[in-house]
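The chain that follows stands alone, in the form predicted alone, written as structure tokens.
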Amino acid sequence: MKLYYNPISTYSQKALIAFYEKGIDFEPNIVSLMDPDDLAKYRKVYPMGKIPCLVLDDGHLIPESSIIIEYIDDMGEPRLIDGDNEQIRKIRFKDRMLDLYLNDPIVTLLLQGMKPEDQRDPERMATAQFRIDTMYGFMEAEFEKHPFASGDQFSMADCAAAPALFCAEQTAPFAEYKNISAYWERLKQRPSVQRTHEEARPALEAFMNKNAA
């Protein structure tokens, strides 16, 4: 299998964490969406041009991080979408909540903050901050009940949360939330999360330095 991704893409990181958790091999193909030539080349593989995208040995495409994780979860232990029907529904629900109302707003703040102040969109930033604050309140209450995003076991929902919180440390700090902070410390102890973030740091620092220059 070939995985097309970029190490600083939060949705790529989500898929990578799942691969590393399960110990599944893949052929890495890093895509630079900021490079027109690289993007044009990638669009020949996947016309939508979004990452990550998994390409199977027979050429079949599996785009979107959650769908990629759904696909590889049948390949062995540990299961990332496990339990009875109600538990599986909760995992999928938390996965979507963390993608749409935590990850996406955090990335919005990150990208807006990199622009000159007179080019920022205050309305978009305010909406993003509102969603983050709302999610932090929800998460703080949830992590008082159980150690992971959807119960006692690490799941696809935690694969979604880790990249968002990695960015949030600088963009939307959560130190005042003791339960979220404790959860983040638990996530950082996982080899899959450590490996993903170690791979992302050099590329992220280069990206930030380039945009700051």
Ligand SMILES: N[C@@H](CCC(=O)N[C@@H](CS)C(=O)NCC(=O)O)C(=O)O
Contents of the next structure:
Amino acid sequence: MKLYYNPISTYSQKALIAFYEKGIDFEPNIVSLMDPDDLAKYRKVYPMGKIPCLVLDDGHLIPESSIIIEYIDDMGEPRLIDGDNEQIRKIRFKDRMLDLYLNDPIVTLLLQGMKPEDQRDPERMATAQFRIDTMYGFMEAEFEKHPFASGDQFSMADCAAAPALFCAEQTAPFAEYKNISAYWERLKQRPSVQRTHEEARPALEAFMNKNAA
Ligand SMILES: N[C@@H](CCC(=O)N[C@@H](CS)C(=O)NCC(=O)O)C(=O)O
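Moving on from the form predicted alone, please list the structure of the form predicted in complex with the ligand.
Below, the chain from earlier opens the complete complex, with every other chain and molecule after it.
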């Protein structure tokens, strides 16, 4: 199966962490969303143009990071969406919250911060900051009780949290939250997270340098 992704895209990183946690191989296809030709080519594969997207050997498309993770989770251990119905619902709920109200606003702040000050949208930035602060409040309380985003076991919700916190170190620092900081240290110990960050580093530095220039 082929995975269309980019190493610096947070949603791609979420899927990559799941692949690496589970030790599942895929054929890598890197998509450069900033390159109009590459994007046009990719839209022939997946017209929505969002990454990541998994394409099975029979041509079947599986877009959306959470759906990709659900698909590969059935392939074997360790399970990333595991437990009774209530636990599975909690993992999916945390996954949604982390995508929509942590990852997305962190990326909004990052992209807004790259614009000249007079072109930024203060209302969007304030909404993003509010969502991040609210999520940090939830997460700080949650990590008082559990080591991972949805309980005692690493799950799909942690695959969603890791790329967001990686990005947040620059855009929405969380050092004042001791439980989130300790959680981030735990995540950084995982080979899947380390590998994903190592693979992103060269492209991320090039992207930051280009946008700082
Ligand atoms: N809900 C999607 C979000 C995917 C997404 O927004 N990916 C970004 C890159 S991190 C993207 O493709 N952006 C290009 C666009 O929005 O057109 C998922 O979970 O996979």
